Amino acid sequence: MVEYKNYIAGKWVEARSGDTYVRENPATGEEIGTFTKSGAEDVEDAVAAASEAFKTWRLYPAPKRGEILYRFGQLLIDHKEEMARMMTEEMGKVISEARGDVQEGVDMSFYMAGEGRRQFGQTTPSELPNKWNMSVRKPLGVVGMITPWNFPVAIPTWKSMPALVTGNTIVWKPASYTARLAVKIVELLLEAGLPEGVMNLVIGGGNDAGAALVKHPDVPVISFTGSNDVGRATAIECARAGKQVSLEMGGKNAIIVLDDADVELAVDGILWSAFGTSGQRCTAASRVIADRTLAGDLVDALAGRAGGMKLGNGLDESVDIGPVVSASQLERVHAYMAVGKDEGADLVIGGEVARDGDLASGYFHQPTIFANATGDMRISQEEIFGPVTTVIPTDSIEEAVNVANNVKYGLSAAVYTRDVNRAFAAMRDIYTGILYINAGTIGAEIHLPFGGTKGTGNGHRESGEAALDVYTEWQSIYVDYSGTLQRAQIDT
C-alpha cells in the first residue's frame, strides 16, 4: 500500500512519532492506503514553516497569487476524474456527487482567484481640508484549517481559496477518513507554483494534531468545519487565545411543503436533498413538514420512491446512495430507528442496515422516512447524519415556519409553493444562513455567503465576497497633507 506522508516546509515527511493508521474503503472494506499519524510536535513543525512563508508570502502581489489560484483550478479540471474516484473509494458518496464536489473546488478557485485583482477597500472623504481616508484588507497570518469528510474537495477550497489570495499560509489538519484527496490536492497546489511553506499538510486525528493547531500560539485565526461538540470546545480555547475562529457546525434542515405545492417537484427535492450522499450533508434535508392535506400522498410518493433507490459502492454509475463513512457513524444512524419508533413516529419505510450480497462488505443504511412524526421529537431535533428523514404534518404557514424554526440550528431550508405572497412570507420569517424557494435544501452556490445562524454557526461565512472578511483584518489610513496638525472631531 501507498504510505501518505505530511507535507511541512516543502517536504513530505512521516509524523514524528512513526505512528501510521489505515484507511478502509467504506464500501468493501478494502483498503486504501497507510497514512501518517501527527502529534502535536508535527503540527509545531508546521506552523514554524507557515510563519517563516508568512513573511514573503504576504508581500506577494495578489494579482499573481491569484493567478497560483487559476492554474490551481484548471488542474482540478484536468483531474477531476481521478479525485472523484478517489473521493468514492475514501468516503462512499456516488460517483456523480463527487465531481460535483470537484467542481465546486474548481468554481471556488476561480472565483477567489478573481478576488486578487478586487479584495476591494474604501476611499471617502474627510471631515478636514488637505486629508485622505482609505481602507484596507490585511493577511492575518498562520490559518488553522480543520476540515471534514463528507466535502473533501470542496469545503478545503472554501477556506483555502480566501486565505491564500488574501496572503495567508496555511497549516492544514483534514479529517482522517479523506487524507488521501488532501495530499492530492497539496500536490496540486504545488504543481500550480505555491511556494514552500505557504501550504503545510499535517495528517492525524483531532484529538492530537487537531487541538494542537487550534491551541498553538503563532496560529491567529482557526477556520473550523465539523460537530457542534468539538466546535464549541473549539471556540472555547480561540477566546482563551483570543483569536479569531470562524465556526461551520451542524444543521437539522427542513422542507415545507404547502398546500398549492407542485408535489410531484417537491417529491424531487426532499428525495434528493434527504438522501444524497447518504444524508451526510449540513444541509441535508432530514424534516418534512407539510401540510395536513395532502401529508399522506406525499408520504406515499416518497416511500414510493425511495422503496426502489439503489445501495452500493458509488463507482457504479447506477447506484443512487453509497455507504455511510464508518462503522460508528452506521450504528449511531441505526440507533435513531428505535428512537423514533419509541417516540411514536411511523416507520413507513427502510429502517435497516443493509447487508445483502457485496453489500455485507460495506456501511450500508436503507433510506428510512418517518411520518406523523411532531416537531419535538428526537428525531425531529437532532443531527443524525444519515439517510433518514420525518415528515412533520402541520396546518398553516404560521405553523410550518414556526415548527422549521424551532431547532437549536438555522443552516438551510426550502419552501414549496405556487404563492409568490407565501413565498416572500416565509423568505421574511424563516431564520437560516440558506434558503430555497421550489428547490431542495443542498445545492449552494459559491459566488454567495454559506453559513447558518443559532447553533450551526457563530456568524462567519463560508465563500462568496463575505469568506474574505474571516481571513482579513481591515485597516483604516489617514493621510493629512495639510502641513498643520489637524484634530478631528475638536471644536474650532
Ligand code: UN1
The other form holds:
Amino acid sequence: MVEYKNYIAGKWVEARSGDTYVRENPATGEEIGTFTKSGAEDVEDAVAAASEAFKTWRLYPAPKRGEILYRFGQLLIDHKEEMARMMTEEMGKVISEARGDVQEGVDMSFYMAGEGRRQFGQTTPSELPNKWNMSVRKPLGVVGMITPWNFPVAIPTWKSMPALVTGNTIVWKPASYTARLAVKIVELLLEAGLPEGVMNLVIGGGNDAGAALVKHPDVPVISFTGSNDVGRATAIECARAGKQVSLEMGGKNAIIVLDDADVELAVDGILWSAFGTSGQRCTAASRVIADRTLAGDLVDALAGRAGGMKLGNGLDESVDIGPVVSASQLERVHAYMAVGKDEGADLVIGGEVARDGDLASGYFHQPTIFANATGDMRISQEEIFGPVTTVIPTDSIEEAVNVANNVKYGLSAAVYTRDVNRAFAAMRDIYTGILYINAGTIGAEIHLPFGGTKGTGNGHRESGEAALDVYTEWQSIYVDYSGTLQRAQIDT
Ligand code: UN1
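To complete the pair, please output the form predicted together with ligand UN1; the form predicted alone was given just before.
Below is the whole assembly, all chains and molecules, this chain first.
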C-alpha cells in the first residue's frame, strides 16, 4: 500500500518517529493508504524550512506569485475528476458535491491569483507639505494552517491562496482523514511552480502535530477551521504566545419559513441544506423554524422526500446521501436520536443507523427529521454535524428571528418569504455572518466574506478580500521629501 508522507523543505519525508496510521473509506471500510504520523519534531523541521523560504518568497514579485496560483487553479481543473473521486473515497461526500468542492478550490485560486496585481493599499495626502503618505500590506511570515476533513480541497485553498499570494510561507496540518488529498494538493502546487519550502505539509493528529504548530514561537499566525472546543483552546494558546489567530468553528444554522413562503421552494432548500454532505457542513441547516400555520404540511413534505433519498457509496451518481466520516461521528450523530426523543420532539423520519446490504460496511445514518421541537432543546442548540434537522414551530417573524438568533453560533441563516419588507427586516435582525433570502443555508461563493458571529468565529473572515486581513499586516509609510524637520501635529 502507498505510504503518504510529509513534504518538508522540498522533500517527501516520513515522520521522525516512523509512526504511521491507516485511513479507511467511510463507505466501504476499504483501506485508502498508510500515512505518516507526525509530532512536534516534524513541525519543528517544517517551521524551520518555511522560515528559511520566507526570506526569498516575500521578495518574489506578487504578480509572479499570482501566476503560480493561476497555474495551480488550472491544474485543479485538469485533475478535477480524479480529485473528486479521491475525496468521495476519503471522506464520503457524494461525487457531484466532491466536484463542487474542487471547483470551489479553482474559484479561490483564480480569485486570489488576481490579488497578485491588486493588494491595494491607500495613498493619502499629508498634513505637511512635501511629504508622501501611503499604506501597504505586508506578509506575516510562516502561516500555520489547520484544516478540516469536510471540505478537503476548498478550505485549504481558502487559507493557502491568500497566504501565498501575499508572500507568506506555510506549514499545513490537514485533517488526518483527508491527508491523501492534501498530498495531491501539494503535488499540484509544486507542478504549478511553487518554490521549495514555501508550502510544507505535516500529516498527523491535532493533539500532537496540530498542538505543536499552534505553540511554535516562529509561527505568527494560525488559521484554524474545526470544532468550537478545539478552536477555543487554540485561541487560548495563541493568546498565550501572543500570536494572531483566525477561527472558523461551526454553526447551528436555521432556515426560517414564513407563512407567505413558496413552500415547495423551501422544501428543496431545506433538504439540500440539511442533508447535503450528510449534514457535515458548518453551514448545514440543522434547524427549520416554520410558521405554525404551515409547519405540519412542511414536515409532511420534508418527510416524504427524505424517505425517498438514497443512501450509499457517493461514487454512485444516483446516491443522494453518503456516509458520515467515521465510526465515532456515526455514534455521536446517533446519540442525538435519544436526546431528541427524551426532550419530547417527534421523530418523524429516519433515526436509525442504516445497515441494509452494503451499507453495513460503512458509516451510514438515515436522514432524520425531528418535529414539534422548541428552540431551547439540545437538538435545537448543539451542532450535530450529521443528516439531522429539527423543525421548530413559531407564531411570528419576530419569534422566528429570536429563535434563529438564540444559539451560541452565528454562521449562516435563511429566510423564505415572498414579502420584500419582511425579507429586509430579517436581513436587519438576523445576527449571522451569512444570510440567504429564498435559498438554503449552504452554497457560499468565494468572493464574499465567509465566517460567522458569536461562537462561530473570532471576528475574522475567510474568502474574498476580507481574507487578506488575516494574512497581512498594514504598514503605514511616510516619506518626507522636504529636506527639513517637519513635526506632525505641531508645524502648521
Ligand atoms: C464548511 O462547511 O465548512 O457555503 C464550508 C458552503 C460551502 C462551504 C462550506 N461553500 O456550504
